[in-house]
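The form predicted on its own is given below as one chain in structure tokens.
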Amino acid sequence: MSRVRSFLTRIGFGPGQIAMHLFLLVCAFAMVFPFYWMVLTAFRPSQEVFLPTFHWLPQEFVGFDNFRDAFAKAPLWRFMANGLIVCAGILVVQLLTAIPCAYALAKFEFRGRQALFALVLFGLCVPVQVPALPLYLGLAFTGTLDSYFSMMLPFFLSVFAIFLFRQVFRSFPDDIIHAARLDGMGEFEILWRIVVPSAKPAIAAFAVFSITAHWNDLYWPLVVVTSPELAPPPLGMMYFRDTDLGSSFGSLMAAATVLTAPLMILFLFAQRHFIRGITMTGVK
């Protein structure tokens, strides 16, 4: 024990930064096993749920038999091709809005600039579920529910966006755009040739906030969609759900095992610049 003691303290290793390295360890432990139980389930039968004792491996692997049976009782492929639609067109649109928002905010010198930023701050603190009503009603109105429109309409306009990349246009040298004017350039061509580029961190970053949102959102498309065809993957889900026998576990948890897998991986790829923009814009 004396050896470990004298190692850690060579490396630089006092008693606090073990004590908050072993904290971390039990927060990613404790964030990280639902989702190993979520995949040690997908492999092993239901049975083994309830056993009163606990095994980190499966006692039968019927992993096979278990996803075959998901890809059996629902369409997954449809539900993760709805949720990419959905994603997509939602981001799509949140940047092509928010951006030029925040640029504005950022740089440009006008009355009222400051009341604008403070409702965006104000937006921040309304959910979903506050215009939920009248925006239902808008959509039964001129009969657009149930369609892809109805699931994306609500959150077109980000505010969380525009609080973001108004915090890394700030950073942006105002010697750059006024050389750019000088120059003949528009404010357009200054925003998406210039300024945007520099941001693709934080545009990053906020890809991954929004498209694992609303990949996981389940209850604006429970209100608004009926037909299964259109399900995202959430409200997918649902299709596992039997009340007089009971959920099928093994399944479910392989059904959840393929419909995270895409956030997953799409979070590896981009978490170097998910946390580059974090970083640059002050946001903890």
The other form holds:
Amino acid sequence: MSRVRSFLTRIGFGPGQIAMHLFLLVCAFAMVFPFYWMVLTAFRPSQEVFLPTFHWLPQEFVGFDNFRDAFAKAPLWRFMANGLIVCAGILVVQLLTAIPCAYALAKFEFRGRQALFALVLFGLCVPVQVPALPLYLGLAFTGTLDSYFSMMLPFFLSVFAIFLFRQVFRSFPDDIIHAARLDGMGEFEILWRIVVPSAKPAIAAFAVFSITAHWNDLYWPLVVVTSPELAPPPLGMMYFRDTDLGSSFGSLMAAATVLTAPLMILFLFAQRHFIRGITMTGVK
Amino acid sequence: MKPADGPPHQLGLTMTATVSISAIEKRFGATQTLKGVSVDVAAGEFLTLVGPSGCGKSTLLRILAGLIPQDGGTIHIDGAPVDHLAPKDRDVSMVFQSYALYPHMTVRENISTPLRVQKLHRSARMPVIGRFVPGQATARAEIASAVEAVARQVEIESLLSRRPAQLSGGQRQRVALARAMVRQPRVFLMDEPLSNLDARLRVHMRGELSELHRQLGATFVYVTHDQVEAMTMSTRVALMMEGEIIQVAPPQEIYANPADIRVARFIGSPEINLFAAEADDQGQVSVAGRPTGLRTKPKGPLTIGLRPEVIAVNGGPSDIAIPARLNRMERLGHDVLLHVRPEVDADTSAIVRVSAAEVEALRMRGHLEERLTLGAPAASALLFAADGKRLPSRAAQGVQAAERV
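Switch over from the form predicted on its own to the form predicted in complex with the partner chain, please.
Shown next: the complete complex, the earlier chain at its head.
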């Protein structure tokens, strides 16, 4: 034990560091364990869930039976396609609206700029549940309930994106924008061809936030969508649980594994940009 | 720099234009950055705006470029007012201290940007699909050859496919110059373009910029806080302080004949030596009670300015004589700077520039340990009134100013 300790001290781990890392390990465990349980259950018979003792490995390995079962009973591809359409639609419109907004707030002098930015900050404090009812009534009035559009509409304008990009654009050198103006570029051209390429990490970070939030969103689709064929992943899971797989935990967890996989893969790809984006937007 | 190329891009035959700045005012909140600045720049001139940081010179340059609006006054380029024109329509190019290169573009794309915006249709400038827009082949070929020519002129042909992050400071500077030159503007604006370079490269680039100005024949307005850049490159220097232009004159003139004590102090290194003096009823000027061979108009307190190189140490009778003691010496090689303390005024100190040989002679005679006499001819003294304005002065005839002190 003392040998381990002296080794840790040698590589720069004092007692405080060790305590800190133990704490972080406990937290990480609390985060990861449910995922582990999900994947574990996807590979074992449903009955094993009810065993009185917990086993780290399946007592009886069933291979991909649960996955086959899940794909056979529920339109998982359909749910994922819905999730993809909704997330992509939201993200594209969010970027198209938030980026020019943020650029104006960051780099233009105009009357009311401070007030507008205050409104943005205020908007950050309003949860989607607050305007849910008027939004619902509006969608009902225009007859657009139960559509992809109704699922995307409330999220088209993201104050968080405006706030994030405004912080990023503010640190973009004025001289480069001035040079571009002298070179004859228009403001939109400057924005999309000069400023935005330098903000790629922040855009990647925001994309991860946005896609995660809307892929996992259950609340709003539950409010506006009634047709199962429009259901995004969480709503699909809900239908699925109620009707066909009520007791089949194995298949349910197999389906959950499949539906969370895209997010995992996305994060793995965007991780580098994501972390850079987060650190970049902090106080420099 | 290499000589300019022939057609189709005759870089040597750039158009040139006069610039007229009249009564420009600018306020930022409560502070008035520019207080009615006026200056005329002749066609093909190299005018340097020099002054301490915060004097408003960069602001003036940006107003000239149209990047920030002025609160009052007008700008004319080539006789026509340009106040209503956007920066791109003023036909000026600017080189920034930070170079302001587009970070994600290659050097070639950076340099070609002004021409692409000018010559290619909007749709042809779009990424990816722009390549398939028809009817742009001639324009593209023209742009490519113009970029090649200008790159050759500043000797960066081998760097064209690199990105700014892969270049050294000097190379970025050349790219920024090339981007400014490629459009062949009527006026070049330069905002401290050499400040971020190391000392050796700065000296080298000073020469190149002067040469470039000679080749292009275009009007240059150059902003710097470095008096050496101002003195070495410009045809005229405009000295700015606290939002005003104090004096506009050719470099030699502004050095020899400063209009204001602030000009005298700013221009010249080491700084000019200033001594408190007094003029009596007859206009005779005396320093600390000792009469000098100088006469001037109004009586009262004034200041005498002597450049470090006009002062002779123990040089025999002279119009102005001030006793002093040596504090320390700085040997610069050929020259030596003597830091001395005048006996008359213990608070001031003065710097004398003498040759190494003279110092050696003084040392041999043992004079350096003793009291020294700083002497200067009346013609080389600059007189300033109490408010800092330059006073006319003349050497008094027949007055025995200073026998050896």
